[in-house]
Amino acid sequence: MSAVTADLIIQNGTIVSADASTVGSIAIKDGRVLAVGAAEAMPQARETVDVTGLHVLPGAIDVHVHFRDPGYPAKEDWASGTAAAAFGGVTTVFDMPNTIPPTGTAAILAAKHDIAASKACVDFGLYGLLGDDTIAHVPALIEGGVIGFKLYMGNTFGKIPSPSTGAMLEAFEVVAPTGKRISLHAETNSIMERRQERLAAAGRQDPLAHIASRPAVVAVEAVSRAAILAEWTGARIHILHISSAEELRPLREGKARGVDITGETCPHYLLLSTDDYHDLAGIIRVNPPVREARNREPLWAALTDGTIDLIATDHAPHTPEEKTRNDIWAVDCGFPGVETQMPLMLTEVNRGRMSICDYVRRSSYNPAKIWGLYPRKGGILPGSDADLAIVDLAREHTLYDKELQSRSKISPWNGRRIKGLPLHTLVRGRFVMKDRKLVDGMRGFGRSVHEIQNMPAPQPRNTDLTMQAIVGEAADRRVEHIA
């Protein structure tokens, strides 16, 4: 180890992994951890960052972004939002497809490729779009390089269509061989459009008619039909903003039948209640919605027993203009989370309510263990990239709106007191994030992962009973019958 020189050594912080803590050092060469132990074990280095007393975690992985680019840049575009996830110790963002257009072909993959390549400092992955009208786009998607599938059960921004059930079994059959998995927004559509029509007809304006509009039922009804489906297909699923206790029943019923289906929860839902809504109005609107307070406890029991896999964020932003409409349904659904995840959840590990290790587990070992990029990313290890997030737990600090990185300066969040807060994050062995301050020149260095990724073999099933196999064996017998 003595002959080689590291490029950077960060030494003696806590360092976390799913499993354990302990005090100790990391030497990073090339954008990758080259060691791990004692300070006296490590090589010399060109640098070292002395980090006493801060806790060193795998940068945390936010599988669920809207940066709004392209199409809606006054919203947030690759480089404004990646900025907000290097202040939130956010080392790796997956992005949604419901831009402008909609990242459902190869060549407008390959232009969003380039515009996230060109701004982004930290590393992220795009999603395809899963509809009815992309499904033979899917084979040239994978080559041009996703990280999974968007699946839009239910209708939110961008009005992307939703499938028919026939054509999202059709897109399970395609996508099951690949091994891919796919995101879905799990609410069924034809509920939400039947209820909001009526009570916007019946003059409810008010911002608790847009969960009238929504009722758990749409999310238990649409997760249930989306693990049956998964099930039959062998297709790979992960269930979008868990919102509600209800829709935990068939997640965990899918799971016991050996559904590989995953999903995750958001600190809104964590948090806040119908309770805030008299004083957060349009601001708190999100799709699915924040719900009744007694959803909360279930869903934190469900992050605790590994019944939800992880915390995303759903980042959704918009300007305060389109937040404070008087009308709930004119108000846009969404607000900006990916820089205020971290802070957020480690109060909470100040609180008790996980232990550190937890938090690793749900915000980075398990996004990359599900996406098949462990071990590169999603842990402290020799040879995994050096994505770091340095935190102070005793930090107190006051979340604004003003100051956020995000172009989007409203939130439910505005005013609200955490205990805990990344101070430095590094992407494959360089400061983005040091002191608070985004490090100049990182433009432009963030990569796509899905050139690393490496999913479990798929295993697809009732193949021969799937569209494309019915449909050809239809034709092998029109062309025999013609002969």
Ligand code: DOR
The other form holds:
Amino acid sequence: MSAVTADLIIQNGTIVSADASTVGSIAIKDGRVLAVGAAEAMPQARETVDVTGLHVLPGAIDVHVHFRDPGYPAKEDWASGTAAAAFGGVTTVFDMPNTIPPTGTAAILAAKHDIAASKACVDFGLYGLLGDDTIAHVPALIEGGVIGFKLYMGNTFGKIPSPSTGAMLEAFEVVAPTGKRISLHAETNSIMERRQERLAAAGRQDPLAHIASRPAVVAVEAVSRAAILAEWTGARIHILHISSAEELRPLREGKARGVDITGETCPHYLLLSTDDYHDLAGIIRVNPPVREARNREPLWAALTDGTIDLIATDHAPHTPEEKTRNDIWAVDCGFPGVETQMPLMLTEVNRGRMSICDYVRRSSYNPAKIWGLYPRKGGILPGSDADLAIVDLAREHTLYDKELQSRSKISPWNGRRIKGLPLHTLVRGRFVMKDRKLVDGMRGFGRSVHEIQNMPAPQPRNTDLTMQAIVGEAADRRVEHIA
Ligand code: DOR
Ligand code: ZN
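If the structure you just shared is the form predicted alone, then what does the corresponding form predicted in complex with this ligand look like?
Now the complete complex, all chains and molecules, led by this one.
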């Protein structure tokens, strides 16, 4: 008989991994999984919670959220954003750098770390901004603890200027040897800016003008170009929010060429289409846009065959006033999603779109693998952080905007029926959401995951041709010449 006493046992749930599910119990000690096995094999525990009939999933890892803090308290902050995550079964979030000021220097990053650490109830990673002016800050941002970098090939909320292709190549050259992944907003700015100007000048202000300004070629061109630069430099890249069937081809081709390129899509691209602009208008204005219904099947197929690696949300909260302006160009882009992703996708599991294991692979296991967090995150194994989403797959429920934890009470999902709901969420062995209620006192419990990140060894290419090598050698020659 073991002398170890666990802190908590989650008893008799259906424990789900990326490739199997099995009924059993999970013993938790000091925030980590101590043992997984039959109920009668568990050690003594201070507390036991029986979850018979429920599924226990590794908490979702949402690699794409905008928690707006610092900068836009009317839209969201780290307390409301992570409360939304907890309600959505999401135990780790990666936050985007388009806050005020943008997360482009070590000092700004340190300030954001402090804010997040003081308010977050789930774990988090922070992206550093990779732009024209921040390339020189890459080493300091890594030292300061970024989870990866974000590069805006196209303009979106926050109007962060998109780097030229030249600056982008140099940015890739600098990041490649560090092994960090660069997440890309892959929409080519010059194409959509020009089209938007022409549409606005022609008097178009209707919701469909938004999609007219950003046809899929905007993404196809950007993904293709990014894959070429990643292939040249060996930089690791991740394509955010894949919205069209057409951009799957450069993604597939990049993967086939051995480029370290991964991709995500979001529930709105899988479940909505241009048919929804009539009722939802600016509410579904998002970048990239929700597209024609014909894109949905190819996106689902790409998720099934692994071309698209994961599901993220692009949680982009704005106020109802900002989302309901008459002129589409004045409507802020995006809507909250971190809280509704899991119920929406579990509904699709119930419909037979994918298995519960496939869902775990895309919502938790793959994100953990891709950002070097596995097996601490992304699975329920001895030694893993006890990050759990305990869900009732049979629970039917209606999503209402007014019930969202997010400060942004406006989304495309208002009134939508779902089947499959997270009932409890644990982060490192502690309940942060229990019985659909936020647990008191967990604010400030969330930690940055950069310290446990372990990316595989980098494989930079063409290192003799990087700007650093060229400028360095030229500088040496100049010095020799003078001497
Ligand atoms: O629609 C969007 N909104 N797309 C983005 O890429 C950014 C986001 C935001 O920050 O609001
Ligand atoms: Zn985004």
